[in-house]
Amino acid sequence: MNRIKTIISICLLISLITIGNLYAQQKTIPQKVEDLLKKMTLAEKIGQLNQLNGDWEATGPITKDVGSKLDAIKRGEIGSVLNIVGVQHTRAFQDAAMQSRLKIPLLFGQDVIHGYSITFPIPLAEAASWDMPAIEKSARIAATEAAAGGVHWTFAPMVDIARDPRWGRVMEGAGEDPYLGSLIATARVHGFQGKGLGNLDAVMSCAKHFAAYGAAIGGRDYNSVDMSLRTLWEIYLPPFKAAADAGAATFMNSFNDLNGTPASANSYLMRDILKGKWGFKGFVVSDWGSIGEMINHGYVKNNYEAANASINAGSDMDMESRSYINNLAKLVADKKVSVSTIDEAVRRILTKKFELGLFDDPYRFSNAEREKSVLNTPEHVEAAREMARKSIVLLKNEHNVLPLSKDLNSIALIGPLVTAKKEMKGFWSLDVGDETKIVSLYEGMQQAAGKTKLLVAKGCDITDTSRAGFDEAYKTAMHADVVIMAMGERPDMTGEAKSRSNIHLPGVQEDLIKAIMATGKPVVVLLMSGRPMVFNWTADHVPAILYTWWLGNQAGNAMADVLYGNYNPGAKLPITFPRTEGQIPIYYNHYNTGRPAHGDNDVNYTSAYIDLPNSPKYAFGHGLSYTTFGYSNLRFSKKFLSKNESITVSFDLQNTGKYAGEEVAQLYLRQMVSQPVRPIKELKGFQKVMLQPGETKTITFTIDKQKLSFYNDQLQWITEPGEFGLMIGSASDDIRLQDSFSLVNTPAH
């Protein structure tokens, strides 16, 4: 009998344990976070808010070492590490975290900006595609590869609006327009995070830099930003709101002060807008050392005050300044920072670690077999080539120099970037992949040229002041049927801390172009850069120009595809190209004035330069094709709408040329009379359409209250009744169809 009772007791105990385990497994992530928080000491909580560089590759000035990082991880003093890539390295660091008291796993962050092992075009180039599925796919592949390399978190996308091409980080974003920038922000967040955190091919995205970093005064990196709140809300915040709505896991502070308050301690940005009005549930990380840099701003006296200002303003994780790890405990003891404030920040970080599944398996992203199988697959290589082709902008093509005939006897390839390989990756690329797999222009042309003979001459280096190589280049060109010139910047001339006051084509490159043009041969210039450059003589005299940016691993193949017409370019500029630096900042969606200039020659007491046209060299939205497109038959569903109604606008788009091609048809609106005033035009829609020669498609745009609303001076999101100008065309300065409609107070009949 006793034996039976014992067996029954054991069975009951096993059942209770099983039920308890099931209950534990069924706990929600918030419950698991709260359980863990209760076990943590204050020191362990503060450790979760501390992110240090892994000494793999620094992205800023390295702070003084305070001891072994691995020992600090074992003590629970570090919650995240950046610049550690590869499963071998991430596993070693995670091993140290598993020796800490509570075994809280580390987060591994990395700047996966435009690819991991396979490098895609720089983000500004991808933005030129105006192709959201392609941009999302690029981020999806980057995330898949990065996750296979042990990375949990990418510091991308950068969604800063940039109207100043002198700013080096313009290459990292989507250009000047908030509508286009918002769509691209959404695409990139969806691409990085895939079907959701916890999947082995998803990494946390990070919308940066919050906020208005792209408006740094003078285009000088890290500089101050001073703007009206209405400009902030209408131009610079929309892509961040789009990223938050898309589910971005994290945000990053910007380096700049905004109207006198550094972003790292800006409670208006973090508490009022991001975590308050927008309801953001992820966490905010500082940029490299930006919390400590508030001392240089003159905002605080020391790191103690910096930590106090930043944590209370809503910055959850300190990247590399060590202000939190060294000062938060004392700030709590001094009753300047509450434990509940610390808990809120820790809670946000732990939540993401649980969502990634790191508590279930800290090494789940450190699988050597998966790393080997996922990187550099043929599918990824082909996707990189496709994205590169989609990013090339045809700026000019007089006399139909392009596409090249496959019957040419010889082609001269001239310029400092003809055989360049590593340069094709551009700034913010990782040295993870095999550089021998990067395709130069020369190699791409070798694959495509068939029996055509390729002649090569450098002519000059990128920043040369010497013309010693001109004679050889001239003689080479004279022996060719067509000349292709590969010109541009070095990759380290555009990027973080790479602002330039002079954005002309560097060195004597334009002089080399002039010398080759003197041969009388047909010339095609390829411009490789991370920003809009100034190249007025080339723009005025060279018959064919392709802006190829930095296209990544498959650059050479993509350029050859476009040069030979195997791919018809359809990209459009996402940013305005100035005639010279004196026009900067220059952007299409500006306000009118009381004395607007009517054309470039109207300088008589108007808002104009007396020595330079007002118009840009190449406008926002500009980009040609090997074919031509006709716009016709504009029609409205109705010409009057009330605030809660919508109208549709349709027109016919026809391919009127000889080649199949894509056109990005663009919709711009302008409210004619408004208080406050509105820009002369604003992009409010576009469609990218593929058409065969002679084919016509009807394109339809829907216009509703959202497209007509704006912020007034009280930052209220309003609509005002009145007349709206409607413009549809191929670029912001190439409007093909125009009409108007009206918004009325009462329902239209």
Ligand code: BGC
Given for the second form:
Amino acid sequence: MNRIKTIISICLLISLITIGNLYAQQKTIPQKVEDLLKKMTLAEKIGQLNQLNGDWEATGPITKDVGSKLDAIKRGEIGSVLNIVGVQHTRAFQDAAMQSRLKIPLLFGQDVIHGYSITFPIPLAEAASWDMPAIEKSARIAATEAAAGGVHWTFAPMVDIARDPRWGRVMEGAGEDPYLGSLIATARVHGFQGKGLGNLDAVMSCAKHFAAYGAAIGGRDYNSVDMSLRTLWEIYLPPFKAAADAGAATFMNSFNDLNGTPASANSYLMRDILKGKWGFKGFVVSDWGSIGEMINHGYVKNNYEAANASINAGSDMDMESRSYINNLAKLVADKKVSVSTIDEAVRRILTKKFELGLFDDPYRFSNAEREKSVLNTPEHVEAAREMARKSIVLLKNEHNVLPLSKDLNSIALIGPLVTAKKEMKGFWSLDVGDETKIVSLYEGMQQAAGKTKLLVAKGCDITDTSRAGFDEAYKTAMHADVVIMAMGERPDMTGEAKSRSNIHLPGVQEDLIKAIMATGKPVVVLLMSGRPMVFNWTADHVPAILYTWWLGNQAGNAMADVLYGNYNPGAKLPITFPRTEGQIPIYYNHYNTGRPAHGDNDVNYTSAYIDLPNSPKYAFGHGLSYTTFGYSNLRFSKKFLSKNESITVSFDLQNTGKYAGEEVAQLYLRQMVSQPVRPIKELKGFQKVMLQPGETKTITFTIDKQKLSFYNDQLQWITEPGEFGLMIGSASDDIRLQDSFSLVNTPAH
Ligand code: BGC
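For the form predicted together with this ligand instead of the form predicted alone, what are the coordinates?
Below is the whole assembly, all chains and molecules, this chain first.
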């Protein structure tokens, strides 16, 4: 009997333990976070807010070292490590975290900006595709590869609007337009986070740099930003809002001060807007050392004050400045920072660690087998080629120099970038993949050229001013039927801390182009760069120009595809190309002013330069195709709408040329009269449409209140009744159809 009793008691105990375990497993993430928080000492909490650079390259100035990082991790003083990739490395660091008292896993962050092992085109190039599914796919692949390499978190997308091509970081964003930028922000967040955190192919995204970093005065990196709150809300914040709405797990603040308050201590941005009005549930990381840099700003005296200002303003994690780890305990003791403020930051970070599944298995992203099988698959390579082709902008194509005939005897490939390989990756690419697999223009052409002979001459360097190679290049060109010139910047001339006051095509490259044009041969110029450059002579004299940015691993194949017409280019500029630096800042969605110039020569007391036209060299939205498109038959469902109605506008888009091709049909609106005033044009919709030769499709846009609203002086999101100009076209300066409609107070009949 006693034995039976004992057995029953044991069974009861086992089931109680099982139920207990099940209950623990069934706990929600918020419950698990609270349980853990209760066990943590203040020092352990502060450790979670501290992020340090790992053993990969540093992407900023290293703060003086603090001894062994692994020992600090074991003591629970580090919550996250950046710049550490690969299963082997991440495992070693996670091993140390597993020796800490509470075994809280580390988060590994990395700038996976445009690809991980397979490099995709730079973000600005991808933006030129205006192709959201393709952009999302690119981020998806980057995430899949990064997550297989031990990375939990990418510091992307950068969603900073940029109206100044001198700023080196234009390469990293989506250009100048808030509407296009918002769609791209959404696509990238969805791409990185896939079906949601916790999946083995999803990494946390990070919308950066919050906020207005792209408006650095003079285009000089890290410089101050001074702007009206209305411009902030209308132009610079929308892509951040889109990223938050898309579920971005994290935000990063920025180096700049905004109207005198550094972003890293800007509670208006972080507390009022992001965590308040927008209800953001993720966490905010500072930029590299930006909390400590507030001493240089003159905003605080020392790191103690810096930590105080930042944590209270809503910066949850300190990247690399060590202000938090060294000062927060004292700030709590001094009653300057409350434990609940610390808890709130820790809670946000732990929540993400739980969502990623790291408490179930801290090594789940560090699996050597997966790392081997997931990286560099043929599908990834093919997607990179497809994305690269979609990013190439045909700026000019006179006399149909392009596409190239397959029957040419010989082609001369001339210029400093013809055989360049690793350069094709551009800035913010990782040293993970095999650089021998990157396809240069020369290699791409070798694959595509068939019997056509390829002659190669460098001609000159990128920045060097020697003309010693001109003669040989001239002679090479004389032997060829067609000349293709690969010109541009060095990849490290755009990117962080890469602002330029002079954005002309560098060195003597434009002189080489002139010399080659003197041969009388048909010339095609390919321009490689991370920003809009100035190249007026080339633009005015060379018959065919392709802007190829930095296209990534498959650059050469993609360029050859386009040169031969195996792919018909359809990209459109996401940023205005100025005639010269004196026009900057230049953007299409400006106000009309009281004395607008009528045309480029109207300088009679108008808002104009007496030595330069107002128009850009290439406008926002510009980009040609090997075929042509006709726009006709604009019609409205009705011409009046009230606030809660919508109307549709339709038109017929026809492929009027010889090649199948894609057009990005763009819809712009202008409120004719309002207070405050509205821009002369704002992109409010677009559709990318594939048409066979002769084919016509009806395109329809819906216009509702959302498209007609704007911020008034009190920053209220309002509509004002009145007349709206409607413009539909192939570029912001190539409007093919226009009319107007009105927003009225009462429902229209
Ligand atoms: C950049 C960030 C980047 C960080 C980490 C900073 O210098 O501004 O965009 O994510 O470094 O590499």
